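As a starting point, one isolated chain is supplied in structure tokens, in the form predicted on its own.
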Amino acid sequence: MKQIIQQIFRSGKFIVGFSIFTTILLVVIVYPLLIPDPPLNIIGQGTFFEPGIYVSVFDSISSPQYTLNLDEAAAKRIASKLGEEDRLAIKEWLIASGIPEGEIEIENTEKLLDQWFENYDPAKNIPGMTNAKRNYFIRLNKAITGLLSDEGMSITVKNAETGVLEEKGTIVPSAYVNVNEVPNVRVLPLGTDNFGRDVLTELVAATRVSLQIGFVAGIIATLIGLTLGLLSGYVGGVVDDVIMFITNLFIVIPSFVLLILISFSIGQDQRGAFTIAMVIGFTSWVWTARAVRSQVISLRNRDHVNLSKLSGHSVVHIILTDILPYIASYVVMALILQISSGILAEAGLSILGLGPRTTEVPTLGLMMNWAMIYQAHILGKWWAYFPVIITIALITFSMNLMNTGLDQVFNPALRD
């Protein structure tokens, strides 16, 4: 056993796959200990917040302020409020209102804004302008009003007795706060999803649940396939005919179609993660059974098996002690592939809306389903679906690498 383990860990492919898979497992285990937030907890009152560091505006006002004279600060402030698209829109309005195009310089921010504020009139009727475009210019005017001003913004508080607003302070453009001194700061490395939930926390929990589904489904499928394959291959005769007849029935109907039909018949309320895992397991054993059967047929007439028969050992004893150890490596590789297939099957079911209950626990497939329903891929909200795709790819890639590494160790034809 020690020598076999040493051979396994000499395989470069196995080590790479094992390292990736172990890293994913460690993240899944450690992250909830550091951040014990519920994965389906809604923290954002809105949809698809971009990844970044979010600071409480209310708390930042009361935090210690520091004066920093940064030359690029004004340029960044202007760029955030007046992008290239807005500059072209301003030019379009000015030309439509009668300003010669040669007098408009969109790169000269100060001159462009002066021309805008001198000429813009929301009540002015410009031929061919739609109502939506008119509303856009109204919003743009509000956004850029006072953009070049160096004056501070007043902080006022309503007097509880008189109801009059009283000035409590002024915030100037050069005032900064240290983010470490703001009481409430939340880091969202992957932003929020369509429900306003932390995508990273949700992704870690979904990975854990999908792995659980994959392991349960893989174990069930491997046990069923192994049991039927051993019996069919060793006993033969009527037993082999009956098992192969059942196996061929499952082969005729594509397993994923059968999986869809069973999941649909169960109903949303009864579809928990464990239930889905069992359904996947009970529909994925066919190829394992056929492969094990072919292995057993090649072993059942070997000398050590015939010697065990002559010694009077039972069928169960012969299968467990004289046949199973010789195909154990193949069974382990089949289990790895079944786990990977189980994770992919759950993802496919959930994308179709036939996965586990959406209000109970997240899975990788459910996250993809939510992103598709709320058109994250169309709106360009990559953080809602791309990390899920990467996670599924890493899990399946690592398991296939481990399987390939084990195949190189145990298959004499592939050894160097």
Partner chain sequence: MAVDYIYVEVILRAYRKYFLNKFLWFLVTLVSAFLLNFILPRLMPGDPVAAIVSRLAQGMSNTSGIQAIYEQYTELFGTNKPLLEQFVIYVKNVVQGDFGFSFSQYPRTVADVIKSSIWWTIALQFPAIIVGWLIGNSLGALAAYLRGSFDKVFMPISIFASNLPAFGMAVILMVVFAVTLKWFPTSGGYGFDLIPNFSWKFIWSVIVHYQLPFWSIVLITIGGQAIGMRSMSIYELNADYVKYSRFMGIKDRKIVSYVFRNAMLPQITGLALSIGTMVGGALVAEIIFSYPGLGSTILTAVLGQDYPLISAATLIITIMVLSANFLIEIVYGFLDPRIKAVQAD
Contents of the next structure:
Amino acid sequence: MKQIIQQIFRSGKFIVGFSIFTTILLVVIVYPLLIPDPPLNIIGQGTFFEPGIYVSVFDSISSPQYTLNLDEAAAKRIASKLGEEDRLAIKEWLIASGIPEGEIEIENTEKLLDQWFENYDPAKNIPGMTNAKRNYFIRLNKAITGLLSDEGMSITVKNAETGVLEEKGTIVPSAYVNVNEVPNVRVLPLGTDNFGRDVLTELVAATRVSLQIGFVAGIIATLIGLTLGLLSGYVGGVVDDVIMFITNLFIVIPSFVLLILISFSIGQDQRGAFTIAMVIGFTSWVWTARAVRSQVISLRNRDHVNLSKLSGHSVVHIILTDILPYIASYVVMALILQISSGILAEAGLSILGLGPRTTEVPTLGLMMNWAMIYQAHILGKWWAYFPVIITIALITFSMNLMNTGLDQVFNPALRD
Amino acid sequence: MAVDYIYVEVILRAYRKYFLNKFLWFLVTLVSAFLLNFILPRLMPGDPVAAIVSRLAQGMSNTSGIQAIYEQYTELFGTNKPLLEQFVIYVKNVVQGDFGFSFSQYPRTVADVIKSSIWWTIALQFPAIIVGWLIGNSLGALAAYLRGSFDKVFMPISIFASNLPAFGMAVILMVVFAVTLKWFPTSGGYGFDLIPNFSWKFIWSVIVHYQLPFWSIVLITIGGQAIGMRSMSIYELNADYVKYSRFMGIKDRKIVSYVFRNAMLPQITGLALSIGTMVGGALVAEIIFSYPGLGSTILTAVLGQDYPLISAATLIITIMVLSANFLIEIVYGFLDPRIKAVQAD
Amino acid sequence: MSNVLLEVRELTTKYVTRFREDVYAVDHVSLKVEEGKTLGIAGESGCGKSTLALSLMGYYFPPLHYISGDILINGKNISKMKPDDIRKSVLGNEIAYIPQAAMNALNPTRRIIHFIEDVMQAHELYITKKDIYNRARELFETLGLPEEVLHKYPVELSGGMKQRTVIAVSVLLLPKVLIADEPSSALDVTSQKMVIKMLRQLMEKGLISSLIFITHELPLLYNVTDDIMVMYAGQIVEKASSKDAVFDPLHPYAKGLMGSIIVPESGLRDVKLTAIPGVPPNLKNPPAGCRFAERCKYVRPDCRTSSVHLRDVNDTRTYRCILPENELRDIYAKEVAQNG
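Here we have the form predicted on its own; I need the corresponding form predicted in complex with the partner chain.
Zooming out: every chain and molecule, the one shown earlier first.
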């Protein structure tokens, strides 16, 4: 046993797969201990907040202020405020004012603003300019001048009695707060989803549930497949014929179709994560049954089995001590494959809208489903779906690598 | 000559036996598919027809529609009759192509909805799976033969790609080529402003919309097939006949052709066995692109709680898969001489 | 002294494992096979006898690699030739090989005649299919194989028939030396006898000139061969005439090997059955001294430290031990006396 494990851990593929899988497992276990938020808590009002560090504006105002005189502060401020549309509008004005297009650099904020202040004249009329457009330019000019001014912003509070606004203080452009001193800062490494939920927390919880679904489905499928395979291979005769008929039937009838039919028939209310896992398990045992059967048949007439039969051991005893240990490696490999295909099956079902019911737990498939329904992929909200795809791929990839590694150890013919 | 004649006779008999066997099995699976499609919803808690009727009350605003569907279903399912008779009615209806009205797309019939989506799925999936199979097998064979750096770079990529779910590949292709690069449209089977006809504009639109769904299925298929073909080829390269052929002085190129032919045969059987799973994955990929095939039809049906449509769509998919499976078995029978030999015994 | 057909001098080859370790499975092996003679090679599985068979072909592909030594066929040194020249003019023509698993030695999806065409065309570019067919038919007739076999696929043949077909295909190009690697081990007794008969036939009918026969079944070797070479851990440990090797082995391993086999031949019946305990050494790191020391009943302290060379008893007999012949014989005699 020790030697086998040593051999397994000499396989590069197995080690890589095992490391990835263990890492995922560790994150799934440790993350909720550090951040115990409920995964489906809606924290964002609105959809798809970008990944980043969210600092409370309210708390920032009352936090200790420090003055930092940084040269590029103003330029940065304008650069971030000046959108693509504004820049294009400025360019339009400059061209109308007779500046050759080649001299306008739309991305160079400093140069663009210099040209703007030189050429802008609110009284000037560009032929064909609508009134709305003229007002837009006036507003734009005001905004830019405002951003460049050294004057601060006042903080006013409404007096509860008189209803008059009273100035409490001003904030100058050179005032800074230390993020560490702001009591409410929320890091959203993967932003929020369409419902305003923290994607990372949701993703970790979804990975856990999906793994659970995979394990339950895999164990059910492996148990059924193992039992049927053992029966069919060891007992033979009519039992074998019947079991093989059913197995071959379910190999050609796509299990995906069965999954759709059963899941739909169960109905939305009955579909918990566990139910889905069971349904997946009950529809995906065929390959294990076939593999186990052919292994058992090749073992059935080996000397040690015959010896055991002659010694009068019971069928159960023979199966447990003379057959199972020899097919254990195949069963483990089959289990690994079942788990990863179970996770994929859940994802597929969920995208079809047949996943587990939505109020309690997220799954990787459901996250994908939500992202697709809210068109995250078309809107460019990559954080809502890309981490999900990567997680699914990493799980199945790592399990497959482990499987290939095991296969190479146990079937030397496949070795490189 | 006489010997030849007898030999041909034997071969023909062997083929007949093989094809007859396969055809019988096809029929058996077909009947089982009908049975499962009929019985699974009835085994679940709650009677499907009762559920349908209760959903009718909430779902629809068209009163005459409700009435029509209600009458249709009492007749279609024959709920008050014994189960066996219900099955006979069901099979009769199905054979006549009568699946009743669609709930979600009333007054269209289920047959009509399916008819308008099935060809999109067939035209998308089967070419994509075949192309993916061909490319994947060639690359896998190449990886096994060349080994070295090609193998080292190519194999991890295909292992990773084959572990990407089909919908994942679909989303990635879409984001890269449709959303970011804008080379292809993001969704649909043709431009939403067009009405299907035989103009060049429409055909071009169909071709452009076809590309991303097609390649996402192809890419997914390539990975798995390449891995399978590579290990089959390595297995065959280590076979005793390779060693013997080498020691008889046969050229490497000839031996490689032996190996790849022999490694390809199990890959064909593998395709027959896994085509169901592939179609399942590809259906989900269709949904990502809102491709007007059966995948999207199932999604609409699920969202609209459209039981008759789901039942019909799953049955049609099963029949498609079973037929593809049967066809592959037939082709295999011609390609593998061992089939004849075994059957002739 | 008759013509030496195959001469091997200090041949060393290695396997490279998956973990890039070198395994020297054939370690400085020298041998000679004369025209009309049959050489037997015996040893436990894993002793390097099959690897030696592969190495003798002079045509190497991974994981087997050539290190050093010479192979001379009819005086021509093939170990210095280019692989493609060996393939064209040596393999099948000069030296041919019957693999251990002859059952699977034929491509399952190719008719026998097509495979024969491939073999012939690999050596003679311009030969017509008709000529090939005629030659194959003639050969099959000579060897008593039915002509229909040519049109069949390997799966359509029985195990014994497959075996005989492989033998026939191997001698298609009339090689001088034929190497048969356990050609009968997977067969039932009747088929085994057929195969042995056929191998003898090949010599008698002049289809081949010499035979190297590899097996772990000693009685078979004694019946078929003129000389026997015993291998252990990649090295020759004893080489003698068949009679001496079986009835009067000198090397303790050879002696143990002869004793470990169930022998039906009448003259051998009173030889006691004694399996040799232990396993052969790992050839990744072979022991410094005698490789058999760990399993040897008569081991001495020097055995593990001093290197052990082949000792020549006479022109045809040699063995690898630190003890001279007379001391070994004394030990064996004493043991027989003790056991009564």
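Positions refer to the first chain, counted from 1. These figures come from a predicted structure and were not determined experimentally. Only the largest set of C-alpha atoms that superpose within 1.5 Å between the two forms is called the rigid core.
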Open item on the list: Following rigid core alignment, is the displacement of the K168 C-alpha between these two forms equal to or greater than 2 angstroms?
Closed with: no
Task: Residue shift check between these two forms, rigid core fit, N108 Cα at least 2 Å - done: yes
- [ ] Once the core is aligned, please say if the CA of N119 is shifted by at least 2 angstroms between these two forms.
- [x] yes
Open item on the list: Could you tell me the distance the CA of E84 travels between these two forms after a rigid core superposition, in angstrom?
Closed with: 3.4
